[in-house]
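The form predicted alone is given below as one chain in structure tokens.
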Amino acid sequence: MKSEQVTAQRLLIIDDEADLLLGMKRLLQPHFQHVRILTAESPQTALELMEKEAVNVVLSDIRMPGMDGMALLQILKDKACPPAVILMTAYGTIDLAIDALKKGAYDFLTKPFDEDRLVHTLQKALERQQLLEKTSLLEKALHQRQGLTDTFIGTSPALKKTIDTISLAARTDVPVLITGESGTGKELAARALHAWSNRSAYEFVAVNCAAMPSELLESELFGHKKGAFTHATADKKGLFEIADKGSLFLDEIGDMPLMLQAKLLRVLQEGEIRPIGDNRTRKVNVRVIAATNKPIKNMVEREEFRQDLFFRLNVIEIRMPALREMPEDIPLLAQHFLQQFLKETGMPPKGFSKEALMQLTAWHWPGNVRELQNLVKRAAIFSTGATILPDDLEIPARQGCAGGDLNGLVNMQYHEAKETVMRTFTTQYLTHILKSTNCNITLAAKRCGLERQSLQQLIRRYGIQVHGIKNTVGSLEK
């Protein structure tokens, strides 16, 4: 699917004096060379014109025969994609200006105009509308992702493989084990697995096995009878009963005590539970989805996790890819999180600069998607303009490790440190090769001793911006 392009902007000036329209068009054209300036001598003509062409900003007189500017404002603000409306009049009063702004006008100007103020006001209105249009197109693109709206954002092969696995697993009722680093979206995958299954009409219940002590976790999962222990003042349903016919998500399963692992194994084998203090068992029909960020196979070898339970849970394994494995998805995710946060908080529209998106793509994201989401929120709060710049991102300076300084690696696990060094080396090496070949992929692959396809895969994996390198080389040659 081709991406939609933001159309050229249009400014419509409305006034019943033809000479004024001609003069204003001549005045503004040098300031807005890439904007199409349209004119109309009445609101009725303007509305007919806007049926044929989308308009970004309307500059309209208030006092005109027939329909006046205030009535036109009321019509325009009810449109699906309303233009920014700036009203102007030779009979301006403070009360009239306040009334216009209350009714939705972007601004109010009094004739005769101060040229600088007029140009500045129109520039700001056009910039605002362009940002709103880009945001709208981005949201539309995100919502067209094959029924995955509000679930998974991205188009990378790593993410597509995970989605395909979830889709296939959703057709069955067997237990599923979701693995992956912290912040990769394991609960999101579990919720998708439930939502796409034939259990979606019933409860999805989630519990963090690491968040509560053993005794409390047992009561939460299996329930208890009144008087079973101190403070058990009433019968309590366990989460297995609550999730009956639905799905139970056991997050951080690697932290479940061995004693509870034995009870969980019985539920998986027999399909029944026994509440604490009860001498009877109860049948339950629950799909168990477990998740862990720990190397659970190693835990089995060290006898820290029951082997029989591991085999019961690991009928289907869904591995959530780390964010550094899908750099091409980072700009989409960042834009999604930004627009989501702006909508939630009511903040004015904002977007990322190209340089900021490149910096986001280059970072290795030890905290994965959760780290990206939190960073985007901070950047939205502390950036002062409508564009988020690299300085607003506050990305830690830990990318220089490949040059011999290993101090930044001491707090990382081996696989993360190795990936960081490999990413830095590969990015710097390939960038140098691409610059030296003026981004000729065939020649660059030959110099690297790689197949052309292998080089392209590395470029995509590490988010290397070939066009940016090419532009840099071009400017140096000039």
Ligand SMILES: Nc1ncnc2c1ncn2[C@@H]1O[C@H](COP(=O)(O)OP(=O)(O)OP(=O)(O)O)[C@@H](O)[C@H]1O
The other form holds:
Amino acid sequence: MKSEQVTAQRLLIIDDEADLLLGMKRLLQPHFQHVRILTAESPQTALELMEKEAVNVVLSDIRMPGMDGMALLQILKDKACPPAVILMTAYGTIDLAIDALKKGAYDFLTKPFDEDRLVHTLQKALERQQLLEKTSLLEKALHQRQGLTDTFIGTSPALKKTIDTISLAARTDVPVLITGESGTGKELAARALHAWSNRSAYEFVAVNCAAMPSELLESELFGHKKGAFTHATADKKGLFEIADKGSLFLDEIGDMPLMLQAKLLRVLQEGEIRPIGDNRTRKVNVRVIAATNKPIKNMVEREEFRQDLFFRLNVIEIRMPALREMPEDIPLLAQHFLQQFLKETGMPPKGFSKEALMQLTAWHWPGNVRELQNLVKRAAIFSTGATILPDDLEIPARQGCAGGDLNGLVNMQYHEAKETVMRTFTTQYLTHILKSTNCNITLAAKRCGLERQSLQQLIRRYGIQVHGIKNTVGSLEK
Ligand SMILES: Nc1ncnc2c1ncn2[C@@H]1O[C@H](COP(=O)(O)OP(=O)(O)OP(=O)(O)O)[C@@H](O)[C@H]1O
Ligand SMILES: [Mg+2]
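Would you mind giving the form predicted in complex with the ligand, to go alongside the form predicted alone above?
Starting with the chain above, the whole complex follows.
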């Protein structure tokens, strides 16, 4: 972990006596030149301050009007990254000290302080917090990387090219636009991009730009000040601020209203945001990843999407291939989703028959990987035996367009429909020929009237599993 990722440390002193606060700050600052020393006159003010700024060590009086130090300790302990709390009191008794330590305080000091002991205790607490932060950043990064080893399934050239682009983009900080049909893995790619980047220990924040009205989206993204509009009852941090040092995933960017597009462009240009109702801007350091399944270039031509924003977002484009462009990955993906689902549900072991895998490979998957994932789940539930057979698969045009059923094609454009028919026909035809020649490629090529090389090209292109056919022929012969 790079050391600069751990920010300058902050010490917060809380006491209801303003003079004491001032005195302590003056006393401590020379000892802690690289630490920002903050002060608060009440636990309430301290909590508000900690909403805005992370604090590493809290040095708090125990007895204060309103909320006392022990109650504050209780609240701080439940925070995601709790600071080390050192309590101080003029009425130090051993019982109070023990109680505070039991409740999670880091240490306990009695007034009047011995300067050396005070400095030494704070030093140790700051060091410990720094170590904890480094460890948790490391653990988080490691965890995210480990979680990723089994994310992308597939070995096809199309997918490999995409994964290579993602890992190249991960080394940079520039905005990325992920394009691809629905269900092709755009969100998976965005998460991978974040996890492989050196921002991985910080937040990955995802927001769906199509899911909410414009005003709400604006306040979600940029935050607002209390009173900025009717329902703004408190200050609210925007997602840009939450994603600071991390990545912000703007999903369905094609649906972002034009008015907001202009605001987003400004943030990308200037690297700062202005919460609604606030007259101050704030610097943010966020990697923006946008995704869309809409033909965004056409939208730019039709002036439905700002061209300048498109250029800003599209510094690197990652195009997710449609599943039909990587048919050789279909059996791998299907088996992966099946095993994953069986494990999750605790169902008994199951596998696909070779014919079922061939059927899956022949389908053109308009809903891409997500459609395959859902179909596999349904097949796992509804198949009765240990082997999932072609009949267990709910593929709409399974009977085959080549057989004359054109129902599945009416929603497709000509080229896609033609490709679908070709795929189904070629897969069925070649499977039949290969079966009848016991997978002898030379003989099969002769029967089809094709060159051996052309037959092999077709087999590769349509992901026909020659080994699978050989085995079925073998088992039929037995
Ligand atoms: N290559 C892959 N290997 C394993 N799982 C994948 C792969 N590609 C996609 N998936 C899985 O498919 C599902 C759909 O992916 P994801 O939600 O990322 O798609 P999307 O492109 O964002 O879809 P939409 O446009 O509908 O939002 C997810 O469960 C994802 O994990
Ligand atoms: Mg998505």
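Positions refer to the first chain, counted from 1. Source: prediction; values computed, not measured. Whichever C-alpha set is largest while still superposing within 1.5 Å between the two forms counts as the rigid core.
Undergrad: Does A386 show a Cα shift reaching 2 Å between the two forms after rigid-core superposition?
TA: Where the cores coincide, A386 shows only a C-alpha shift between the two forms that is less than 2 Å.
Undergrad: Answer yes if the CA of R128 moves 2 Å or more between the two forms after aligning the rigid core, and no otherwise.
TA: Yes.
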